[in-house]
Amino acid sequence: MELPAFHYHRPNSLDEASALLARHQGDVDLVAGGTDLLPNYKNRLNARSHVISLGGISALQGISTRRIGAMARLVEIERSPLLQTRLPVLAETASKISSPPLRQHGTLGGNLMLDTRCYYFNQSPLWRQSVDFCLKAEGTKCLVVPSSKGRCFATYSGEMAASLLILGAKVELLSAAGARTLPLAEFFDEDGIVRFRDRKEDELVVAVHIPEEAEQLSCGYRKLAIRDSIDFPSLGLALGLRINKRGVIEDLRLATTAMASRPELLDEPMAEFIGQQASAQLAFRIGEVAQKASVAYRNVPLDPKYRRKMVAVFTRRLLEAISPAFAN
């Protein structure tokens, strides 16, 4: 299918495209590497009349361990010896997103960026038609949950944020009105249609910030799908981890992402276990809790019920990986 019709701006700058922005406020969307927003014009998804594309904008580069830019692309944080060496685990979720010729155009603002998805969403027009029309395209209700009263229940589906918010990671965002930072765990909502709890329809990401004391967990990825290539995640799972050499946990983090309308943080559930043991039975006994804290939509591929379950497995996977304290 072809792509709807769109005026296509390509600035050099962020002031260019923060004119841009404020100029066509409500009827722009931005394009970064294109791997999801341009399949979603081709399916009629929402186009708007102006794309502003953010590829020739240096300030949005660049790869270091306090700050990444929107436009790394995600095989640069794959292949980056400094994030192999000292975030390994940013190293290591990028690998799993997608397929290797994607990752060479997605991006890491692309990736936390990413639209919601659902069966009754993403789909061609034709589809859609035949099955009425859902809130977040054409439609009036919610057809997840059709008795939610205005609610989308889309699932967001980028990866990258899930281990960004284990490490306390915050976003830069720019508008003509100026640039400011906000903790990543405030950036998402819970509707599958705002999503962006606190990003204004004239700002756009510039960079990702890591603090410095990220690089003393010990973290960890692992994805559910599918297929391991080229599928959208069913369930992602980061956990940080910090613990001293007599086995008690100093700091554990745990997030997911592709379980509900934004990633999840569970950091009140983790803050029980701060100052215990590590054992195989507290391994257990967190991953029991991981999996009664986490909630899972039925709109992605794979039963709601075994991905919550597979919060736990992962979990205690996870655990074992970086400490053989959790496997005795």
Given for the second form:
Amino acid sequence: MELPAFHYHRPNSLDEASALLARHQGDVDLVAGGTDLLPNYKNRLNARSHVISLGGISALQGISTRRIGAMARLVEIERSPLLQTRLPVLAETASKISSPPLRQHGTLGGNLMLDTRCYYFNQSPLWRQSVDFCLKAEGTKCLVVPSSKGRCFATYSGEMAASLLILGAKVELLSAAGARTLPLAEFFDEDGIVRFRDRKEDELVVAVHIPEEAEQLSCGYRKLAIRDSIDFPSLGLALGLRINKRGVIEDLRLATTAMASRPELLDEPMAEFIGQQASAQLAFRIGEVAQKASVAYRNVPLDPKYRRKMVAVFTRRLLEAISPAFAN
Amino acid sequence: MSDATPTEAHPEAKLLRLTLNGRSWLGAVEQHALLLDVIRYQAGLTGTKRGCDMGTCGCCAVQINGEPRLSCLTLAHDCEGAEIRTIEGVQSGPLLSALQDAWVATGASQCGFCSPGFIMVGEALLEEKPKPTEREVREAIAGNLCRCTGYVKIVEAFMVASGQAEPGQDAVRRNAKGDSESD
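Return the structure block for the form predicted in complex with its partner chain; the form predicted on its own was the one displayed.
Below is the entire complex, every chain and molecule, led by the chain shown above.
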């Protein structure tokens, strides 16, 4: 398929990029690795007349334990010796995204800003026309939840977000009006079209910042997908734990992705377990609570009930893998 | 499309410079063109295949500055000044590369449509890891689909090319994920 025609821009600096974003506001997209945007453009999904390629901006590069540039590629995160030792969950998560050639393309910023996906949206124009267009592209009604009254239920499938949420990461945004930093936990909106709570249209993600205390968590990430080798997740679950020598939980963080229109940090449901003594029984209980706190929409592969059950299973398995105190 | 008159909706083609299989290449390329289209239709190198066109099948894989990339998901103008290597640039003169040779010897090609993609990914793997394990091979080719061979002959070709097996030895297990090391 040919891409729809657009004006291609390749700025060499952040200033140039934000000026371009501001100038073409409303009719512009940013492209990093292209693995999400270009297939959507081929399917004529909300294509714009201007595309800004971010590959030429060196300020968006770089990996350290405190800051990862938005254009750091997934393959670089996966293979970074620094992240593998200090923040291994980020390397682990990156290694599970899609396939090796696509991880050469894909970037942290691109994965974070991944457009929401839906059975009724990620289809060819002919397919979409035949079932009537959906709210997210050309239509007027959500085909997942027809009574949604204008809300889009497309599913967020970025995997890095789940791991970054448990690490307490922040997003650095830049526009012509200046830079600001937002906690990732407050970044996403529950509407699959709105996607971001208050990101302005001319803002671009420059980097992700990770607090120093994140390194004290023991973390893990599990992915549920039909094919390990390439598919988008039907559930991604990241868990972070700090436990003392006596087996008492000092910190417990859990986040899911590919369940709803935004990645969810289950901080409130997990709060009750802090200060409790780890045991096999408690691991089971934590899994149950996580499952109860999760919703799954019926618009990506695998049944929502099954995906919610797998929240409990993954939670338990991760707890057992991280600390032997949960195994007996 | 390349002779279309530029309009607001159809922007003017721009000059693009590449090093294509070691030779410099220069052409007027549409702003929205994919690298795949430039390779196939403007440079006339049709060894690189358009398969799924969505990044799933790996048939369009080429090397950009030595790294395996999918040309169906690469904007041509993102490659300004880059070194592109396609299947046509793998052999040296009349000689096939070790991997291509092994491909023939093991029968890793059946219909052959996916072979260029596998070989472009494979050449990059063998450059990085001259003696990969079976598991490493299977992981590296996870983004390449073959609907004929069932992958056994393909993995065998890697083992033969890297000097770890002889053709016809049945070096590769037929029912495993290749996890000879512990998981």
